[in-house]
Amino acid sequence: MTNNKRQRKKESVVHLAVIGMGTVGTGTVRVLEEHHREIESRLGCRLELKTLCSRSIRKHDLSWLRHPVEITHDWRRVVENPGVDIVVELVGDVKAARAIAQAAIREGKHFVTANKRLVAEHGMELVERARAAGVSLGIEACVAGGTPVIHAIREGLAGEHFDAVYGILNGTTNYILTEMERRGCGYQEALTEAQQKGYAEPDPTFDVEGFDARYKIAILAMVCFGQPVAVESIPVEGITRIETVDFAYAHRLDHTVRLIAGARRRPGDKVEIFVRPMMVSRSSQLAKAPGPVNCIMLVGSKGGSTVLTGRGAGGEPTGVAVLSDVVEIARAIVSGSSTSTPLGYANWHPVKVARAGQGETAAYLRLVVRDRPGILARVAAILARHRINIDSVLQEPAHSKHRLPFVLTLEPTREKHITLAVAEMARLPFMAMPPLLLPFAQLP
C-alpha cells in the first residue's frame, strides 16, 4: 500500500495479521476476540483479524474465533498480502523476527513486535527503515508485558529529563526471590514451583542468569536517554547464588534481595547500566512488587520518581500491550496521521558506558567458611589493605561449623576496591564457597 493510499484509508475496517501462535500470539488474539467491542469503540472503526500464521497452524483449535480467518504457515504470504494493514510478529526467534520486520516494512506494512531482543539489538535499524517507508512501528510489549512503561516515558513524561531508570523486569526471578523470602524455601524449590506454575521455562537460564532483564534495560536506556547501548556491554549477574540465609540477614538490615536492572546518567555524558541482585530497602516500591509482577522506577530531574507496577509476562497481559500498539496505529491509519517515534527520540547520540566499579557503594558481603580461630582477623586485614571499612558483622546462629555463614556490611567505597578484596578472600583456605557480594541499591 502506498503512503497516499494509506493516508486516504478512511473506510471502517483496519486489517490485522498475527504471525506466531505461541503463548503471546494466542493471548493477543484472545484479548482481541473477547474485547473487540471495547477496542472498536475506542478506535472508532472495525479492527478485523484477517490472517493467522504459524508453522504449526494446522494443529491449533481455532473454533473459538468469532469469524473465519485466513491461515498459513508461510509468513511471506502475510507480508505480501495487499489486504493486510498491520503485521504483528510474535515468533520469538530473533533471526526470523528480523527477517519478518524487514520484509513487512519493505512491503509498506505497519509493524508491531513483542521481541525484546529484536528491539534491543536492531531497534535503531528498524526505526530508520520504518521512517523511510512511512510506516509505524510498535514495541510496547517488549518491556514489562502489560505495564505501559514505554508509552509512559515516550508520551506521558516526554517533557522530563531522566536521571535514572531502575526496574524489576523479570517475573520469573521476582517470583523465585519473593517465594524464598515469604516461605523460607531454597532456590531450587522456588524454581521448581515457578516451572510448575508456568512462570519459568524448563531451561530457566535466560531468566535466572539475568539475560532477559539485560535486553529490557537496554531498551529502557534507549527510550529514557536517547542513547543506544550495545547489549553485550551490559554487565549481568543472576540470582542462582542467593540462599535463604541471605533473606534472614537482609531482614536484620531492614532490606531484601531483588534482581535489579538499572541505568543511570554519570558525568561526562556517560551511562552506567547493569543487571544484578542487590540489597533493596524494604520501604522501596521495588521491594514491594510480589511474585511475577514487574516494577519500574523512573527518576526524573523535575517530576521526581514515577513508579509503574503490573504483570510483566503471560499471554494475555502481553497481548494487551501488543493491542495498544495496534489500536494506536489503526487510529493513525483512519485519521491519515502518523504515530509517534517508537523509541522516543528522532535523533540519537552515541553513549559511553561508564566502567563498572567506578562509583562508591555500600555492600553486603556473605562469607561461608569452615570455622577456625582467626578468620575474622584475616578477612579484616584484607579489607584494610584495600582501604575498606567494616560497618557491621552479623552471624545467624545454629549453622554447621563446616559451612558457617556470616555477613560483613561494608561502608561506602569504590566497588572496584571491594571486587579486588573479594577476589583475594576467595583464595583463603577456610572458604567453603566463593563470597557473595551484593551492593546496597541507591534508590530515591
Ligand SMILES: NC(=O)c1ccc[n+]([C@@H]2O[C@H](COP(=O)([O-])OP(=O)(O)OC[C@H]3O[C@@H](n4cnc5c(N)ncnc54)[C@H](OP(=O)(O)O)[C@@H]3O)[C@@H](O)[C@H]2O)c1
Given for the second form:
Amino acid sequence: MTNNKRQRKKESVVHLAVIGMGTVGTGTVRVLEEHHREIESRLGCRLELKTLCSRSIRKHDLSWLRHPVEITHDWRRVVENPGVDIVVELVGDVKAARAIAQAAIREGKHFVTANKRLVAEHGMELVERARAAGVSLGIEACVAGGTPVIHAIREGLAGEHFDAVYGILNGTTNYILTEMERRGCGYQEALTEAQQKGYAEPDPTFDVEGFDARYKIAILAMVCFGQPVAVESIPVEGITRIETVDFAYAHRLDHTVRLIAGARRRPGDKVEIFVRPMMVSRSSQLAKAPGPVNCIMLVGSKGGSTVLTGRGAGGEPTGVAVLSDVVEIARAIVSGSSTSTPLGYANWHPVKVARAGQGETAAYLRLVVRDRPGILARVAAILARHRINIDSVLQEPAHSKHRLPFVLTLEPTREKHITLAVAEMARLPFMAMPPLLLPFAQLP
Ligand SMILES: NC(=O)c1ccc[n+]([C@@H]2O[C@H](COP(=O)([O-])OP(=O)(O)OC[C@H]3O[C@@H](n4cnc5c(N)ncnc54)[C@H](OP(=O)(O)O)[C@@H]3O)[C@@H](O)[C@H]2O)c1
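Could the form predicted together with the ligand be given as well, to go with the form predicted alone?
Next comes the full complex, this chain leading.
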C-alpha cells in the first residue's frame, strides 16, 4: 500500500510507537495510559500503543502498562514495522532524532517530536520530506512543553497576521530571575537552588546563556511568519550578568528583569529576532509568569495580543503536548483526510533578518564604578557625543565606594548608538566592571 493510500484509508485502530523512554517518553506513555478513555472518546477509535523503544528498554519496569506491548532497543525495527501509523521520537540526541525522522517519514509514518533542535535546524527538510510522503508532522512539545502555543498559532489563530511574538521560553532562567527578585538572593544562590530542585542541569550553560530559548524562538518565528530562520543568525545574550541590585532599580521604575525571546516584523518585510534580558513592565503578563512557568504573547494585527501561560517542561505536561499532536494526526487518519500543509504553510518564504541595533529603544544602563569626583560628567559627555538623552539617574544607598552601582535610564535612541557609547564607557578607568545595558521591552 502506498503512503497516501495508507493515509486515506479509514482506520478504526491507530497504532502508535514511542522511541526514547526517558523523562518525556515515560511521561507521554503514562498520560496515554491514564487518559486513554477520554482520548479515545474524542477520537472515536482506539489509539493503541504498539511498540516502545529505548536503548535500555529491557531494564525498564513496564508492569504499569494496561496491555503488553512490543519492546525493542533498535529504532529501525520501529520505523520499518508496517503496523505502526505514528512514530513519536523522544530520544534527545539531534543526530539520532534526525535519522529516525528521515527513516520514519520515508516509511510513510506520521512523525511527532519534542526535539526543538531538530525542528529549528532541520524543520524545512522535515516539511519537504513529509509533504512528499503525504504524512503529518507534530511539533507541539518543542516549544513551551505543555502550553499549546503551536496549535494556537497554526489552528486557533490561522486567520491572523502576526506582528510579533514574545516569550518567556526557558523555565530555568525564569526560575532564577524570579527567585532573585522574590528573595533578593544572588544569581549563584538561585542557580544552585534551581539545580537542587531539578530545574537546572549540572552544566546550566545551554539554559542560562539563552541557547535553549534561541531554538524555541526560531520555531515560533517560523510558524508565526511562515519563514524559516537560521538559528545562528539570532543574537543571544544570557542572564549571568544580572545582579540583585538590578531588581531594586527595576522596581523603582515599576519594571522587572526577564529573559525575553522575541520576533517582530520590521520595515522592509524584515523580521527582528533576539534572545536577551530586558526591562519588562511589572504590569505585563510576561512579568507575572512565576518560577519555571512559560508565557508567550502572540501579537496579531487584528486580534491584538493573545497570551498563553503554562508548564514549560516536565515529563507529563510535555507528554500532554506530544499526545495532542498524536490525537490531531489520528483524527486525520480516522477521517481519511491527508495533510498537505505540514507545520501550517503551503508556501514558505526565506526570512530577511533585520540587522540588530537598527530599532529605537529606551534603555536601562547600570554602571559599577570606583567612586571619585567627575564620573557622571564623563559618562554624560560620552552620551551627549552620541546624541543620547538621559531620562533619569538612580542610585541605591549603602554600596561600597569601590564597587558603586548607579543607573542611567536613556530616552529612546537607535540601539546601535547606545551600543557604541557603552563600548566607549567600558574603557573609562574608573569602571569596576563592564556596563550592563538592558532595553525596555516594547510590549503591547
Ligand atoms: N524533559 C523535558 O521536560 C522536555 C520538555 C520539552 C521537550 N523535551 C525534549 O524531549 C526530548 C526528550 O527529552 P527527555 O528529557 O525525555 O530526555 P531523556 O530523559 O534523556 O530521555 C531520552 C531517552 O531516549 C533514549 N535514547 C537515546 N538515544 C536513543 C536511541 N538512539 N535509540 C533509542 N533510544 C534512545 C534514552 O535511552 P535509555 O535511557 O534507554 O538509554 C533515554 O531514555 C528532547 O528532545 C528534549 O529536548 C524535553
